[in-house]
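One chain comes next, on its own, written as structure tokens: the form predicted on its own.
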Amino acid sequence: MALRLTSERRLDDDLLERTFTLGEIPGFLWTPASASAPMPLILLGHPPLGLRTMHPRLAARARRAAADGFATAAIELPGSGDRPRRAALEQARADLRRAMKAGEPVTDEIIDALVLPLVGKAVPEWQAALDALLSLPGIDGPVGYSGGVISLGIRLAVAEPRIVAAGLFAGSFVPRAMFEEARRVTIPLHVLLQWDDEGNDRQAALDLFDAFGSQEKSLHAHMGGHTGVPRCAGDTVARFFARHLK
């Protein structure tokens, strides 16, 4: 798929934001405006809420990464934002909302239908985006992955050798099949867990961390719900990527 840059603007004194399309997939690329040498790249994972909705948070993460000398990028996930809706995914989301509203357990069948097709389609798209982004002037790797959906990060860590480190947010449902894939992850990992995340199974998140095959892995747990991530957590992630991408 060909990447086409569609707009460019400065968000502040030293952050350049460019929008692009990869085929029909929209995306953002952020770089330090004053960069003079090729820089590493961090792929910014995000929940399937749409890039427009996520833009303020993504741009804030990009601003911090740019201050550390990194380019960052994000693409729209399948079935999200302005991309065509996927009937099976919409049904899985509806089943999830129904179960949670009724206070019922979220079954393995719902989790599989919600996550596995999304990961299966999104990972090749992220790899195509990586091909295109690394061909741009000023971006040459190494590459990191930061954020959620955690199952997407797991699959990318296994399938994409250009990704050398990952910072993962343990805040999404994880199919049982992903635990076996987690055993094949060997790159350095920094995992963030919100201890009181109302929508996340804490024990499953701990079991997943235990399953990762990486020799270097750290788990940082903070009190608070899904959206209560403390500011200091970003500083710790930044230091992790500085160690592994510089």
Second form
There are 2 protein chains.
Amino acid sequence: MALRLTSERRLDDDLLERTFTLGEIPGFLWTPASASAPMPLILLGHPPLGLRTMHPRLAARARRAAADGFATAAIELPGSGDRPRRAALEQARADLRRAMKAGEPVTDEIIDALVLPLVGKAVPEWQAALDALLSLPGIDGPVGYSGGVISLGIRLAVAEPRIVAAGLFAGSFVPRAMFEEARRVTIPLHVLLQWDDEGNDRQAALDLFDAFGSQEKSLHAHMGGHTGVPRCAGDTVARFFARHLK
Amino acid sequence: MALRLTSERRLDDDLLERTFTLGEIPGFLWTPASASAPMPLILLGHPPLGLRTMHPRLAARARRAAADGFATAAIELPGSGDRPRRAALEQARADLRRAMKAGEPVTDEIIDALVLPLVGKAVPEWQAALDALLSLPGIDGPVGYSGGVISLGIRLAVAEPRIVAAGLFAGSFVPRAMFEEARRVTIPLHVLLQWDDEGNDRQAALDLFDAFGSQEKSLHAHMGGHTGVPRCAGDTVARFFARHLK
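The structure above corresponds to the form predicted on its own; please provide the structure of the form predicted in complex with another copy of the chain.
Full assembly next; the chain just shown is listed first.
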């Protein structure tokens, strides 16, 4: 798929933001405004709420990464933002909302329907984005993956040899099938967990951390709910990437 | 109890080491060699292996803390090093060794006998050390506690209002009674856990973390056994104390 740069603006003195399309998929590329040498790239994972909704949080993460000398990029997930809705995904989201509202357990069937098709479609798209981004001047390897959807991070970490380190946010439902894939992850991992994440099963997150095959992995649990990740946690992730991508 | 400084030497260009006795209890005080203003103090907790055995590891932690502008101190635990052996403690240690060697479960009785009398005797000693150290020129509050024995850290955090933050190493057995005390801890906590600690129950460590009453607490789990804490984990602890003691 061809990457087409569609706009460019300075977000502030230190950050350049470019929008692009990759085929029909919109995306963002952020780089330090004063970049000279080619730099490593961090792919910013994000929940399927649409890039427009996520923009303030993504830009804040991009700004921090740019200060450390990293380019960052994100593309729209299948069925999110301005991309065509996907009937099966919409159904799974409706099932999830219904179960949570009723205080019922979120079944494996709902989680599988919510995550597996999304990840299956997203992985080749993120790999295509990687092909295109790494061919731009000023963008170089190595590559990191940072954030959620954690199942997307897991499959990319297994499938994509250019990704050499991942900072994963254990903040989303994980299909049982992904535990087997987690055992095949071997790159260094830095896993964030919000201890009281309202939409996430803590024990499942701990089991997933245990399952990862990586020799170098660490888990960082902080108090609070899904969106309450403290600033110091971001600092530690930043140092993790500085150690592994530089 | 009176603190008597007994020796003083430069460990290197940046670190001054003084030995002292507090009554009959030997101790170490480390300060940056080039200190000017009074500085915060971090009490260095350590396993009951004797200060002499622990000296290289304690001095390394002291050097790091001194670079951040902290004084550090440690005193010998009851029944360790050159202090008189305590029959009940020796018995508990023999029972522990026997159980572990036989691959038998370490019972609550063994853990209680191992930890509770030790902590009961050590806490007033560490408080007396705090009284004496804070009256020295160049040593000031606030005070932090860093390391193991975690039960000693828990009780000090509850009993001693001058301790305002604790970096705890979840690497030792914790009596069930300490879980109730953990609920009464309210100061900011930074808890380290070695995921494959050979002498420690991971689930108990996670349960203990959950029990702490502190609003601000975080858990940092790294791969490896008891002595395998990676360097980056020490960096994160250092930043925790810089945030809370400065």
